[in-house]
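Single chain ahead, written as structure tokens, the form predicted alone.
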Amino acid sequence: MKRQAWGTRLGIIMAVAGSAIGLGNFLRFPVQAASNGGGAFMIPYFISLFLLGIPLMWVEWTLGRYGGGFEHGTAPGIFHTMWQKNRFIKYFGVIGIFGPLVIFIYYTYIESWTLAYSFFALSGRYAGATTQLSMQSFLKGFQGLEHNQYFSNLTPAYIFFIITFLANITVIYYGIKGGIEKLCKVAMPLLFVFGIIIMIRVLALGTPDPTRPTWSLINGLGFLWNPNFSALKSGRVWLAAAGQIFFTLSVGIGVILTYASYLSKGDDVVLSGLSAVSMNEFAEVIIGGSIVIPAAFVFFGPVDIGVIAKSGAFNLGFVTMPLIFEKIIFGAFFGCIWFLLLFLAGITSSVSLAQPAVAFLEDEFNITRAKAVSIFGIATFILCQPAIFLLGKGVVNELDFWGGTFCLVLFATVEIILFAWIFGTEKAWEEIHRGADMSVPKIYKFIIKYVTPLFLLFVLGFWLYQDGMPVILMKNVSASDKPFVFATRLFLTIIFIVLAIMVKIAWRRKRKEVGP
């Protein structure tokens, strides 16, 4: 069966950028910046970008293209092609399927909230909620965490989840060129148009209330960007910056490996990877940094903004922003495109999260796209249910930590060591530049071999030393949630074991096909 391919170079850049640009660019980034030294946060942020993000982006594009030449589109096969003498390395690659799969089974539900809220904005569904408390109550009612005057059950949320889930499966069904590439070519420009419209509207706010001259846009931008250099002494700030780079660029997940596996041998990865990074950074730093926190400062003032900034990404996106849009002219329109922006950012990311598992079934079991997507759709629909019905029991937080945080750093550490030390620096450097339209600065040869691996090992080691045991022993989990968190860990362990068994079966089948 002939493997699929991207239709255009622009298509792959848009798809990788779409994978990277997600809810975190517009919600998580401003929270991280505001909570970790404001403008000073950008120092470790950009250091992490140049020492972690960009090198790992190039490594993953190169690994994916290399593995695709052997008709492998996921980490088990790609790792095996790089170190064929080691029969266990493919099992480390399971993380590259496991991580995206785990993120997909909760991310899709959160993504569906954005579609629902775009409808609520136009229909005036949340217009009666005019305070932080009432809007929080509206969100909790929608999520099924409480029954109140706004929602009596989970049905509306579940309907929007079904619509969102089917939209994802439909895009994935139509494949790389006909589904993902077509979606990203439309969704990404539209996302930037919506983002720039909202950014311009926020920047035009000025000082809406003359009786409160300090509640101004300039002071709002200052709250986010004025540097508190004393924060740089905190290891937590540096770890937060590194974590944000991982989160925002989608490196260390396994998605870029899969996307790049559909490139041909001579396709450029250097300039293409850098282009995807640049699009992501524009969306995050310029657009994401100019909307939520500055707008919240203008309407809620210097006292409440600190509490709002620390209230978390969900609270900012689904509580604070709707309240802001209620206070401006044509607020329903701006609210609608704000949530559509988040939905487009979400779906371009979620379809990328699905692709490694689908590609694994196609490549390693030699089954059709339609059959692979059917298996994936049925399995993930079932796996999504705990995230929906046990949202208030710590399940989503647990899925997010192991799938969306720990696995990212662990996988990135394995792949950078494999690439630089096992595959070999000279061979790796030659592979990066195959078909390249620009040369990577030579300093990156040293960075990829020494700095990035050491940085990642430090992050892993520091986490294990500082937070490892409390997390493993569930020290910060309430007694009522512990059974659910434990069950989630068991659930994740079973998923990982099943994937490892599938890898074993796939390789056994291939050995039989090749013969003695």
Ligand code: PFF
Given for the second form:
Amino acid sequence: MKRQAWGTRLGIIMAVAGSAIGLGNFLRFPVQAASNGGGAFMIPYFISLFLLGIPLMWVEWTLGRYGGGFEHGTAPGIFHTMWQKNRFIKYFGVIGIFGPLVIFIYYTYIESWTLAYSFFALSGRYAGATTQLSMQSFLKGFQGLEHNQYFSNLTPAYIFFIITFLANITVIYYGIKGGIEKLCKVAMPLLFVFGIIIMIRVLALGTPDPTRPTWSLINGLGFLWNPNFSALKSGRVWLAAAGQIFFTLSVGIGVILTYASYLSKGDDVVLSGLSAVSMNEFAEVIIGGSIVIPAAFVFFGPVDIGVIAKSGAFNLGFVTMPLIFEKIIFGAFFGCIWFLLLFLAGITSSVSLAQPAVAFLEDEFNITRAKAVSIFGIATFILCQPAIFLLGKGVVNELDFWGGTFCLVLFATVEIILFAWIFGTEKAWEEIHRGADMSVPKIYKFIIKYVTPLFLLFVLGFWLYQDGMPVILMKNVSASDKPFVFATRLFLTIIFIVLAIMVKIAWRRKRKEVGP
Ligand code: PFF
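Mind giving me the form predicted together with 4-fluoro-L-phenylalanine (PFF), seeing as the form predicted alone was just shown?
After this comes the whole thing, all chains and molecules, with the earlier chain placed first.
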């Protein structure tokens, strides 16, 4: 069976940028920055970008293209090709399917809220809620965490989830060129248009209430960007910055590997990878940094903003922002495009999370795309249910921690060591530059070999030392959530084992086909 391929170079850049630019850029980033030193956060953030993010982006594009040449689009096959003597390395590669799958399970559900809220904004569904408290009950009612005057059951949320889920499955069904590339080529420009419109609207807020001159846009920007350098002494701030870089760039998890596996041998990876990173950083730092926090500051003032910023990304996106749109003229319109922006950001990321599992089935079991997508659709539909029905029990946090944080760092560490040390720097350097439109600065040879792996080992070691035991022993989980968190871990372990067994079966079969 012939493997799929991208249609154009712009197509894959848009697709990788689409994967990178997601809910993380507009909700997670501003909250992380505001609660980890403000402007000072940008120092570890940019250091992590140059020492972790950009090198890993190049490594994943290169390894993906290399693996694609051997008809492998996911980490088990790619790692095995790189280190054929090692029988176990392919099982490490399982993380590159498992991680995206775990993120997909909860990410798609959150994405469906953004679609629902864009309808609510237009139809005036949340217009009755005018305080933080009432808007919070609106959200809780919608999520099924409370039965109240806004929602008596989970049906609306479930309907939007099914629509979002089917939209994702349809895009993947149409494939790399006919589905993902087409979607991203339309969604990304639209996303930038929406983002810039909202950004300009926020930047034009000025001081809407003359009786409160300090509640101004300038002070709002200051709240986010004025540096608090003492934050740099905290290890937590550095971890948060490194974590944000991974999450926002979608690196260290296997997704970019799969996308790049559909390139041809002579396609450039250096400039293309860098272009996708630049688009992501523009969307994150410039657009993402100019919307939620400054707007919340202007309308809620310097005292409440501290509480709001600490209340988390969901609260800002789904509670504070709708309240703000109620206060501005044409708020229904701005509210609608804000949530559509989030939806486009979300769907272009979630399809990238689905593709590794689908590619694994196609490449390693030689089944058709239609069959692979059906298996994926049925399995993930079932796996999504705990995230929907047990949202309030700590299940989503647990999935996010293992899938969206821990696996990222672990996988990235294995991947970079394999690339620089097993594959070897000289060969790696040659592979990166095959067909390249620009050369990578020489210093990166040193960075990829020593700095990135050491930085990663340090981050991993520091985490294990500081937080490892309390997390493993569920020290910060409330007694009532413990059984659910424990069950989630069991559920994740089972998924991992099933994937590892599938790798074993696929390899055994191939050996039989090739003969002894
Ligand atoms: N980069 C996405 C965001 O910023 O929301 C999230 C994400 C997508 C993480 C794909 C990891 C991934 F593989």
